[in-house]
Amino acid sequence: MKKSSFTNFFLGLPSFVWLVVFYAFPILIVLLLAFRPPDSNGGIGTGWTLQTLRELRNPSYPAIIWRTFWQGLVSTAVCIAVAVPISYQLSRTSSQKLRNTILLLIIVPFWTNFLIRIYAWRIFLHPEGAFKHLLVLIGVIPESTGLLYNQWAVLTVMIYTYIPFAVLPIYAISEKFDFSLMEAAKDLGASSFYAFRKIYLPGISKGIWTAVMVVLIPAFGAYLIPDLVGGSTSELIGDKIAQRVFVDRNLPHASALSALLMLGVFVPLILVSCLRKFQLKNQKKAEFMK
């Protein structure tokens, strides 16, 4: 047993070192920079201060923070809601050729530069574009409605961009799911929706939580999408971080905003993880009492 633990330690050591050097250290540096003063030349000043944290009380920040979180959460929820049925149908498809074709169509957007895809959406949603004229012609929207430079344009492009990130991890778990369990539930009188909700969804929960993290984190940190299709009224925290780094050259303020964003991502995930562990513990306790 000791030999096995010793072997596992050395097998996992490279990954642990990689995570510490390239993830833990950079995060620690960002947190520490938030307590340093900015330099007049765009660098890091000497000493330590809380002034940068006090500057986060900027009256425009609450609206930006709220916009960042609700758009990130909504885009993640929509991506998961679309990815789950897609992954389900893909996993049930018997034709391997059809399955590979659909997966290829999902992955194809990754072959195009991210910036090119955003500009393609700008053309598609342009006020003088064919799509806008079509919607006006069939009476869906009035002539005065703008499809570009608003929060809904940002949300639409974010959902389009991150759907593949949700489909792939959920499909990877769904492909290994034992669908005979659902058939057994139906034989025992369960409806298709009940079997889907009580058996399939819990069975792929790991894939769903992976997809949530993979989508939620970049959605919270997005800045190119709101900058190019949202305009000045649709700024997110990512836009402010980019502005502080590239325009204002205020690295401590950018670090403070980044730390705020990290807390906004990690705290809910930790709480949800603790809640799930608590529920599993109570479930096992209830089963033991029976």
Contents of the next structure:
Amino acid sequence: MKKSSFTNFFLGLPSFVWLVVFYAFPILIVLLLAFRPPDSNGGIGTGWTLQTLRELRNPSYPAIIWRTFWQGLVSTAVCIAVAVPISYQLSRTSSQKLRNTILLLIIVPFWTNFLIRIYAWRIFLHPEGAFKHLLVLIGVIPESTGLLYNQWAVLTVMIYTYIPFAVLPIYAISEKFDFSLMEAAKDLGASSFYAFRKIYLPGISKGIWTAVMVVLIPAFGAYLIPDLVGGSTSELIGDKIAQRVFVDRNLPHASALSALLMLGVFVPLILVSCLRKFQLKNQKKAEFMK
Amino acid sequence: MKHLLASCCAVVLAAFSLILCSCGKEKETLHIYNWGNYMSDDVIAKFEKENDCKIVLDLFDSNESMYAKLKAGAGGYDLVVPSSYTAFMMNEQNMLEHLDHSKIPNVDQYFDKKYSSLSSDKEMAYTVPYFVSFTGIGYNAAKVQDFKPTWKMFERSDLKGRTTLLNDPREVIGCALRAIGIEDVNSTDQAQIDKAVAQAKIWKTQIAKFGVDDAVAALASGEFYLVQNYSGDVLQAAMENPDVRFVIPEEGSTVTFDNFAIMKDSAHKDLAYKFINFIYRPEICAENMNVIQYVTPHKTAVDLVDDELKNNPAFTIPEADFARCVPLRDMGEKNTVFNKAWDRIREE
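Having seen the form predicted on its own, the form predicted together with the partner chain:
Below is the entire complex, every chain and molecule, led by the chain shown above.
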């Protein structure tokens, strides 16, 4: 016993060191910087201050935070809503060849640089482009409507970008799901949809949670997409952080904003995971009581 | 068979010795950190050939990102091309080499002193002006009806969604100040700034976005009809689309020098001096201007550029327009006034 925990310690050491050096340490620096004063040359001043935190009560922030929040939630919801049926169908596909082909098609976009794909969207939604002309021709939109540079363009490109991130973890769990359970449910009189809802969805809930995290966190931090396809009023927190670093040369303020963003992501996640643990415990208790 | 083997060996050995030879003599390398699309490839090739050296070009898209990278400790650059207000700040922090003018005789001989008034470094102690960049309006004459050279164009509702302003607090606020009749684009007077913010917010309701990146390519492709941008960039777009024009609005505008500066920690200072001197050689300077379409403040080279460019008022800026342009200066501690104003412009 003693020996095995000793080996475990050494086996775990590299990843622990990795986490501390490249994850915990940088986060700590960001948090600490939020309490240092800036100097006007883009450096860090001496001493400690709470001024930066007070500056977070900037009247322009609530609107930006709200926009970041709802765009992140909507794009996550849409990504999950699209990814679940895809994963369901994919894991039920009996032909291995077809399954691999579809998986490949989902992964293929990753072979092209992210930036180039955003620029492809800009060409696709271009006001003089074929798609726009088609929409005008069939009378869906008037000539003066722009498809680019508004928050709908930002949302569309965000959803497009994150869908593969949602499909892969859900599919990974769904593939291991025992579909005979659904057949059993149907044998006992459940409708297909009821079985999907009551048997399949809880069975893949772990994959869904992973997908939510993998999509929500980068969506909250999105910076390039609103910058390139967004308009004059589609700034997100990510853009503000970039502005604080590059234009304002105020690293402490950027750090405070980043910390706020981190808190905004972590606190709900911790709450949710506590809630789940609590639920599981209760469930087990209930089973035990039976 | 034996012969074949022997000749194979000989070929391999020969190849090896070739590789070894070429490795042995490493060429001196000059690292330049410059704006994108801001130097003629042919000019670079000529310098490389003449001095038997290699030039490595790294690009940035704003003074701020260049400064942030250097400030964060990026080393290895010999020559950088900051705008005046950034160069001023870099010099304050001792990042730039104090220039030895005996190594750049062409600059002293050819620099056109009429531009001195625009510079914050009149003695050229740490910078040598490379290009003059006027901020103005680039527009597509085929798409904009009834064009007038005024910032009021950005209020026109018939152009809604087809115009852009620069994503740069100083440029937008500076031009808003001029638009409401305030001469000093560096004003930090709160009442004046408030008025400029109100003006910029009116513009914001009509524009597509605040952006610098490829607004110029978009102007050429017909995506945008009217953009706030820099003279030479718009002229580059005009080469692709003959309907594209550039004007300096009648209310006046801003102007900036982009300058050569040698980094204090540069390992190839002599080569960097040679390069600056090379660019100020009249025929080289003219060749570079023909490609990049910005004006170098050079006494004689401007006469050598192609006639078509020379006669373009967006290149040879008329005296009256010239007089209406004021350089942006770094305001140190007071920069926060602009940053706060920018937050208010960007908020709903």
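Positions refer to the first chain, counted from 1. Just so it is clear, the model here is predicted, and its values are computed rather than measured. So that the term is clear: the rigid core is the largest set of C-alpha atoms that superpose within 1.5 Å between two forms.
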For Leu13, CA displacement between these two forms after the core is overlaid, in Å: 3.0
